[in-house]
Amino acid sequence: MTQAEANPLLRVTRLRTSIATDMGRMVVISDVSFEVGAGRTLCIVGESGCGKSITSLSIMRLLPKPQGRIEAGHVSFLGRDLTALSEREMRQVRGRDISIVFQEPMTALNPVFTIGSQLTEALLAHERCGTAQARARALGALREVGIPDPESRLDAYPHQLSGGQRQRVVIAMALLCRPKLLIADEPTTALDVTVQAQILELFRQLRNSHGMGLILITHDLGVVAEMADDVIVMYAGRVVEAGPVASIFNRPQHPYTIGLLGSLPKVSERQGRLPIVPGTVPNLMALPEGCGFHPRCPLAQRRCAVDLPLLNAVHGDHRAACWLAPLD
């Protein structure tokens, strides 16, 4: 085990988060644990409503207030428990040490301020530098993310840029202070495939050049295969499978993961209608007893409807929460 593996950038341990609703408090993620090392990419996979984005917001302490609450668990960043920090201390971590790229860039950019003013604001908030120096660094950041004619873009407003350019601006903003960890929440969902490929290549280059850790939240398994070192699969607020990307793709153990992988089109085969995972993600206010996936599982047994399976090792670092998965 290397020193980096023994001391990861981020260690999330048994995280439990709830949201207050009109029907009562709803647990949206439960018992979520994972690690991210420097220079490595962790992909979080699952359908909409599985808890992927809430996990990222919990890490960043950006849950809606006062409804959102971390009820249990720890988020350790370089040995420092983020759940124990005051809001003032946490503001120093956000943007400087950990940055996040949100799914829709128009919600992350203020439409009434220029790109340059929004970029320099982040630098002036976290680092001791003058306005001229901050503007020069903002210009360099736009060049780094491949924005064409960056000098003029500094004085442009968000609506004057294309969707791909706005996403690059958000990435530039997230990287201005050279964070050690970057969280990207569905960063390519609204982009066409050409721009998506460019954005993913940009992430890869920046991860390798800066040695930062990357958490990539996505439902696109093609992106996972291309980008991930490690994968966690979430369902109904829990991690149901986790491990190295090669092991997850070659030896999936949880029926949910098997179903997701089975729905991928295969270029080498002539196919008709693609298989799907039947049913929908359950209401988190009314989760079924036992395994949350059992009402949709083609392999479900009586025990699955009674007892909740734990996330156990099935092969090396590969773990699965399924009563049918073989134990290592």
Contents of the next structure:
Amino acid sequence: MTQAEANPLLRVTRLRTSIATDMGRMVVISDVSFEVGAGRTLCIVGESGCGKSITSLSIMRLLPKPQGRIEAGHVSFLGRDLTALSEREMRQVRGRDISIVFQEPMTALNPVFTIGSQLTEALLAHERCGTAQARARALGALREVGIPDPESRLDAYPHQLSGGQRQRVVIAMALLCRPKLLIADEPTTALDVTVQAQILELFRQLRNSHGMGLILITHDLGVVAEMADDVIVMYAGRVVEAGPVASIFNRPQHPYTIGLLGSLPKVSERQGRLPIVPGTVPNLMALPEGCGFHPRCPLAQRRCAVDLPLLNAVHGDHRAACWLAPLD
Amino acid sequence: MLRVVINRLLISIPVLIGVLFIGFLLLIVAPSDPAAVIAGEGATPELLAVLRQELGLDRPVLERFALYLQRVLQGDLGKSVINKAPVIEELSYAMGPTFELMLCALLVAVPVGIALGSLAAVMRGRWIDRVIMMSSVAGLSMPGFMIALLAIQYFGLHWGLLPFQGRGGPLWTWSGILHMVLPATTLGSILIGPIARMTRTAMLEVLTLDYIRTARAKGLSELKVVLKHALRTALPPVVTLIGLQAGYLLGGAVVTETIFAWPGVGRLAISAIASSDFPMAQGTILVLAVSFLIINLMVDLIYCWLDPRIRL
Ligand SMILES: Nc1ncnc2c1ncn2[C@@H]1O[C@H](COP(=O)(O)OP(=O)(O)O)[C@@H](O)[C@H]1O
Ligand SMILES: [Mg+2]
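I've shown you the form predicted alone. Could you give me the structure of the form predicted in complex with the partner chain?
Then the entire complex follows, led off by the chain already shown.
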């Protein structure tokens, strides 16, 4: 972490994002802070609806228009505050410096354009090169993600590809310009185990050879164990625990994290989803006072229902937002 | 693709027969007697009877229709009762100008309507969106002839900017173009409102889709996202709408041609009906029906071409 602290690729500071809904404006993430160094991987885990995707969309400034809005905080990329860039400057960052692989592979590609044209378009948005060269690069990208028969796939339309192939096309598209940071939102959900392993291996390679930073959002704790340098655990729009992967796995502090990790040994056998923590996902419009998790927390005390615990160091870089966590 | 064409052509056959039959019936129940028109005033009853027999007016309706159908299939649409010229010949002179007028009207309406609709969608909720949507409602509720009369009043008579009577020659001549401007924009303006509204609706829906976000994530400019990715997928409903509006376009063509003295099929239809020119009126109805079917065939083809999932 020391070299990353000196010159972090991405530093998110106290980010707060809201979304306008029929029932009013709803704060969906608050006080989210983390760092990703070059060549490092940060995994974000948490139940669905906890704000993982909104966090990544906020970084890219691709929140749903016009409902989504960054309310506070900064996203510093190589020292530049992305929240302060003009739309035009932000466009040059997207797809070139930072790429994103969205969660839904079936709908992420435009049905009326060929795979080849959608790939080359991503390239031509940022680089000057001839059509033949762009096509060759697109072909290379498809090979890289292990698409069978890539030549014919270039001229195919999305509906002619399986879900897994489409997901790989989306990944190839994101990697085409060799981004410095890749945000991958559950990128391997539609893939079978062998292909998933192949994609993760590709991410690892790019991390090592190009120093690509990786934010990996995943439900699969096996993948976290395998890929992560650092982990943040989100609950109801907040980071409740953060730290190096080994420390989080060996000494989880927050009762929510403990719940998530509870069945980890079995997870690898089941190739499992995130284990279920008893209770229901909170309604962001009506969050309880105090710690958002206290209604579900088996260890909750009176204080937890009154005061919001902030992230505090428990040991080294390992931080947790829980009144019960021992202070460093 | 081929299947679409064949389907459309097969559907066209009963439609055409139906159109011919309705046109046939309308003119039968019309109060005026073609024999009396031909014979002129003061004709003797004997002359009228002979004429009726000659024209086949004394036979049962269905038999007359069958005979008519048979002749139409052989390309014989009869002779004008008024000037004795073969109907097909008169129609062939009138078809060109009508085709030209409708094409130019679409060339005005489609780009303008789509551009306004897209602009309104992108500027959703701002004043420019409201202005576009309000004027498209105003345009919708204003009858075509009102627009035509206003255009003649100001651009033609008051400011003397453009000619408004008749056709000025082929479109590749300056006078041809000048004479086309007012009729084409008048006719096109009927469609601008509906096209703009449909484009806006379709565009707003498409703009929320995942692949639009993917396009933005690549770093494409907003203009490219809207004009390439969003518009292309928002077009099919717009194209369908144009097909559905083809009837208004044809009806509008009849009115526009009459007001601007445009020598087309619509004007021919009006004068034939007004003068009880039975065969001529039937011929014009046939041509208008065929144009309706052709417009819809083109709409189907464009629709297929726009969506690769149907194309293949
Ligand atoms: N377009 C939207 N409109 C309204 N609410 C949204 C929208 N997108 C996300 N949300 C809300 O924001 C919260 C966080 O969502 P998200 O970041 O997608 O969760 P996840 O962790 O599963 O990726 C959820 O409660 C969700 O209901
Ligand atoms: Mg998500």
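All values derive from a computational prediction rather than experimental measurement. Residue numbers count along the first chain shown, from 1. So that the term is clear: the rigid core is the largest set of C-alpha atoms that superpose within 1.5 Å between two forms.
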Displaced residue check between the two forms: residue 96, CA, 2 Å or over, core reference: no
Did residue 210 shift 2 Å or more between the two forms, C-alpha, core superposed: yes
